[in-house]
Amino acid sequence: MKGILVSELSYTYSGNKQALKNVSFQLDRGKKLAILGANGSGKSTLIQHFNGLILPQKGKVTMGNHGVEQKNLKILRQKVGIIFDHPDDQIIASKVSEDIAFGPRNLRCSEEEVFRRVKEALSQMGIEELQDSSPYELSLGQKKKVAIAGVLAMKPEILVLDEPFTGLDPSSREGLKKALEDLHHQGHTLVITTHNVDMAYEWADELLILKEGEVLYTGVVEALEDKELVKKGNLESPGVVRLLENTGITGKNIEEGNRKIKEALGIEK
């Protein structure tokens, strides 16, 4: 079943800067897909397409059932999450669960549905303990989750998340994998922009690099194994691989490298 269909998709802006060339690619509706590029190559572009923040000017995009364009932008909004790199620009409320409660409300949800979809998506990304607390007295790691959870009362099927990990540190990075493992478990698609090869090579299904608005390639995460191919990405192989090359032991992060090393060494079972 289809989540995310886009064909011959292009698009210029003013000044006659094309961001996107003939973009093709699909993704099956309930996968993790990393789109990886170097800046300037058109990911943020390609995913203000999704929910019709831009209107495809040449190409189609399809969204589950519905196609981008402007008959369809109420019920896009809803099916299509975005949450952006800096969570201030999304949260807008005094209050966290306030901040969660507007998407709801603009929909004309009762109060009771109100309600009962800001305590689920508090539920959700483990956040319950700050329904009450100033936004704006957050950690990073905590106003993307706030920021996410805004979106998730919504009641998206599509999860679209610009360079979700950046500026989080550690523990905060962890936190919101695991948040995202578990949304991905309920059935929700989830699409990340990122510059992160580790972690792309770790969470994804599946692949979509993107080089000066055209693909470079679409298709499974192990790809980024691939020396050529991430050289021509202007890309840096992930960590885990360059420590296990040549030696037939993979991996999909440092860690799960390194138990594999010490138990092929018998240091460790």
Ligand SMILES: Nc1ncnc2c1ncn2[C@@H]1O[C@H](COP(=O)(O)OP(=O)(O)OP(=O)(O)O)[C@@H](O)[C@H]1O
Second form
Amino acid sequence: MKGILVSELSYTYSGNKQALKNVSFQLDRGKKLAILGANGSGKSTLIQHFNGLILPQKGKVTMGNHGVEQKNLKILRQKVGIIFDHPDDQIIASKVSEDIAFGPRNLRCSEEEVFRRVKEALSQMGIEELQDSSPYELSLGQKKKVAIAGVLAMKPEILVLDEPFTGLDPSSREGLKKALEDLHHQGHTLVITTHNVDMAYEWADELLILKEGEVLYTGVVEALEDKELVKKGNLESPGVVRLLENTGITGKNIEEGNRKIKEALGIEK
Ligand SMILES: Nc1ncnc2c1ncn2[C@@H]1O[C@H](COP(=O)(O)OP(=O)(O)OP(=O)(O)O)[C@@H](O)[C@H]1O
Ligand SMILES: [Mg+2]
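Please move on to the form predicted together with the named molecule, as the form predicted on its own is already shown.
What follows is the whole complex; the chain from before opens it.
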């Protein structure tokens, strides 16, 4: 079943900057997609099409069963949750817990359910102690966690995060990873944009690499093992791929790589 279908999408900003050129790809429902690409390659422009913040000028975008077009905007905003990299733009209420409650209330959840979801989202992002604070008086990373908790509480069918791990400390990164894993197991479709190739390689099922608004690659995340492709995309190879180069050993992250090296060398523990 289709989660996301983008076909021949082009977008030009006023002022004539063409940000997307004939972009096509698809993602099955329940999969994890990482979108990579250099600064200005079109990642944020693309994901703004996913809930209709930008409507396609040319080509077509379908999210689940709904085309991205004017008449579907309301349903798209419910089905697709997006976190942008400017958390200030997403603050709605003057108290953190109220801010997180806004989404589920909008979805007409019962107050009991709203309370449950707010509590769960606060815990997933490890920000229980901030629940009575004003979101405007938080640090950037804390604001980001509040914004992410707000979208997690909506449990959107498709969750899209623009650079979610940038600016988060290690324990918040782990908390977010765990929250995303839970959503993945519940069947949600997940999309992140990132400059972190290690994260993409370890986390994603599928990969989309954009270059100057065009699709450079769409397919499996193992493509990041291809040095030529990585260079073309102005990216770097994942650290674990560089570490294990020419050894015949593979691993998706440093821990797995470490374990496999020890196995290969016959080192116990
Ligand atoms: N509001 C805007 N008006 C005009 N041009 C824009 C606007 N937003 C983005 N662009 C241009 O569109 C192109 C794609 O930008 P976009 O923000 O989609 O890139 P990105 O891949 O998200 O980059 P980054 O990694 O820096 O976040 C860039 O050349 C940028 O200058
Ligand atoms: Mg961007």
